[in-house]
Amino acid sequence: MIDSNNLTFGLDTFGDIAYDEQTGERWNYTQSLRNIVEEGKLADQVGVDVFALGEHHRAEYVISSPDTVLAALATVTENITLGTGVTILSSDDPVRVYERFSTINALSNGRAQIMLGRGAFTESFPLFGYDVRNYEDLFEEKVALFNELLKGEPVTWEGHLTQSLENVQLYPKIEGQLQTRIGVGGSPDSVIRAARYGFPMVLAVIGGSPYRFKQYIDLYKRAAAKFGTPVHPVGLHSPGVVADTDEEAREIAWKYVKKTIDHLIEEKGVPAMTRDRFEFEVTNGSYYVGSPETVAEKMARVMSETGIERFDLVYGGGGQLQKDRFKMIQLYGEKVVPRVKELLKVGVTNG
């Protein structure tokens, strides 16, 4: 049984641009960014542990520079951990990433957290001059360099796809350690990589049964034992909608999730979102949709049966009305999270 006193609950957003409930139109980019800062402030106020921002370089998302938004949040929040989900390290410069996050960490009094990932979309590669054919090699080399930089000492590094460094010290130095995680989408190689470097792992589970990912948690533990690295708590990142009632949450999720999936059909070749598939995901899959009680029961069940100790709910998928996003953050922090802890404390796994 997992310890309900040592759990972490986060809210993640990819920065989907919300809709104005008065006009029915999407907010402009300027207001969207300001709204996300307000969402982060609200998450902090209602006691959510982590607020994490994704990185996208596409028209329907407003966050291309999550660390800049986190820097803004660092000065207007008090307790919440400010993270990414994920920083696309493959198409970024590990030195600059270190410098940006050491700055956020200082501004937030040690509340910065970075999640490194390869990214599901590849727009950033040509945008920043990288060859997508080096997708895997870029990530492997840059994680290795970033791991050296995290030690906080002068670094000497011979780069192949990165710069070479000769006894270079980066500034500002991080006081303590920068919280660093690896986002994993289900590749065994990615799981083993996280264990090899001794990083905590967060599984991105956006469809299908969440229980099939238990094999990756077991693999992570076996790999960590083999490498002699720490076995950290494993996190899960999945989409959801919380509203006052199950019916309201389902209506919101169906409208906006379908829109998002349909938008990707041509581009990514993903299957169309049918009503049957949607209902499966809500009932047995990886969508956490419903009233606070419904969502809490499902989260508690999954966490208990998989041993997950961090749960990040991805909110705002497809945009949604701004008022519904604020409401969901409030319900998640004030009702869902306390109820999950309560259920896990008494060992309820079959809500």
The other form holds:
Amino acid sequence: MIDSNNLTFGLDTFGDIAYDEQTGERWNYTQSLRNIVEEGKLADQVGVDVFALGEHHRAEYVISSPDTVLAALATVTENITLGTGVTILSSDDPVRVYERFSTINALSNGRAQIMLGRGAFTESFPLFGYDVRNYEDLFEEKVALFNELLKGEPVTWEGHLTQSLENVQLYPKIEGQLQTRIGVGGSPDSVIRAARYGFPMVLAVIGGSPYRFKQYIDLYKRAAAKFGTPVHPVGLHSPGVVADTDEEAREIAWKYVKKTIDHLIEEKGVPAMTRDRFEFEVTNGSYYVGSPETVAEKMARVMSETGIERFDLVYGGGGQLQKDRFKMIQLYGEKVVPRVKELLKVGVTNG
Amino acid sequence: MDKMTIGILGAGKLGTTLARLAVAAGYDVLIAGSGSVEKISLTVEVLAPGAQAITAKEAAKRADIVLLALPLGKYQTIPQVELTGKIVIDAMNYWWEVDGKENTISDFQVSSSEVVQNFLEDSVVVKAFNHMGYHDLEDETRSVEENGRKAIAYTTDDVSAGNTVAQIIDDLGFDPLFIGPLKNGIILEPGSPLFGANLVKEDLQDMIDHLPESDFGRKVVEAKEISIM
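What I would like now is the form predicted together with its partner chain, since the data block earlier showed the form predicted on its own; can you produce it?
To see the whole picture, the full complex is given below, headed by that same chain.
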């Protein structure tokens, strides 16, 4: 049974470049970034718990440097946790990552949160001089180093794929703890890694039945018991569109999901998004699409049945109109989240 | 009849999913990761209860049939000698996230399962279970009596091995659909309209029939001189 008073609700974006409703054209990169700062401010105003930004190095996304955007948000927001989803640690320098997040944490009065992940795309590897063949080993070593740095004490480290450090203290020191999460895409090894370091885990589920992840939560708990690490609340990160009506939300979702996938079919050979598949994802799968009531009911059902205590809805996928992005943030904060809490308080029936 | 022992190489998303289906179908299942048994034992215990975690070499040696569910880029780590004379089901795909940005393994001339067959020259390779996403495999498994049972296409140059694998596909909850020799496997690979297909048999066959009308289909016919009609 989950405690409905102790849940966390986030909004995540990868910084998909939005379309201008006047011209039908995509915004340029610089204005897109300024819009995302406005979106973060709005999320804060409507009471969303976490605003998390994904790191991408691709033409259709504007956020390559999420921590810089979070720094901008640190001084213009009040309560919201400022996070990433994810920071691609494998192709970054754990020392610099620590420094940047301790800076954001200071600027935001302790509201910084980092989510470490391997990332689905690998553009960042050649970009920063890493070999993608070390995909697994880079992540493993850098998580281990970052975990040492997080302790806040002088660190001595013998690096293989990273630098070596001799009794090094990093500055600025973090007051208290930097909130750290691991983003997991469904690899059992990643689940066990999160448990091994005692980090909370956020499952990125972008397709299929959300209930199949119950066994991953089980694996996380079993692994934590084995390693003697604390069992933290598990988070879920899935895409969605909230609009005034189900029809409107579906229309927006189908249009932009299709656009995104079609683009990737050519480049990566990913499977096509058929209308059948889309309908399945909306009805029984991992897309949270509809009116505030529809989305709230689905979220509440999934949270209650899986024991998920943090839910991050990924908004703005494929770009979408700027006005629809703002609208969705507002509906999520003002209607969806309160309704999910209400539903979980009275209990959700199966079905 | 006693069921065969299936060995699965790869204990990731696909490997553990197929292990669950195989255990449910009554097979003895051995599963191996890339490293030690210790490293995957908890994963197997939780995600594929009933399957036994062992090393890749042991799995290859002891199993009657071996299923490949490791990243394609690591195919050269597959134990060759232990697989001599055995049927090997290739469920692998070139995938940019784990195998790198440029596909240097397969192309329109040589499909990935032919590359695997060339490496495992003393085994019989059957390509199967590659075109359906791992979570669909999980969600869509159905008994023969149920409506809407989905199809898994397979290719092989060896009819008898094909029949054995067809039985496994059936046991795991899908309708087998034979689509010709191993070189035809190209039409199941990423980039093809069939990749990701989660369809009943008639619809899958229909998609294959219409493949030559697609850009991908035209390229395949041109490069491979295969008849996919």
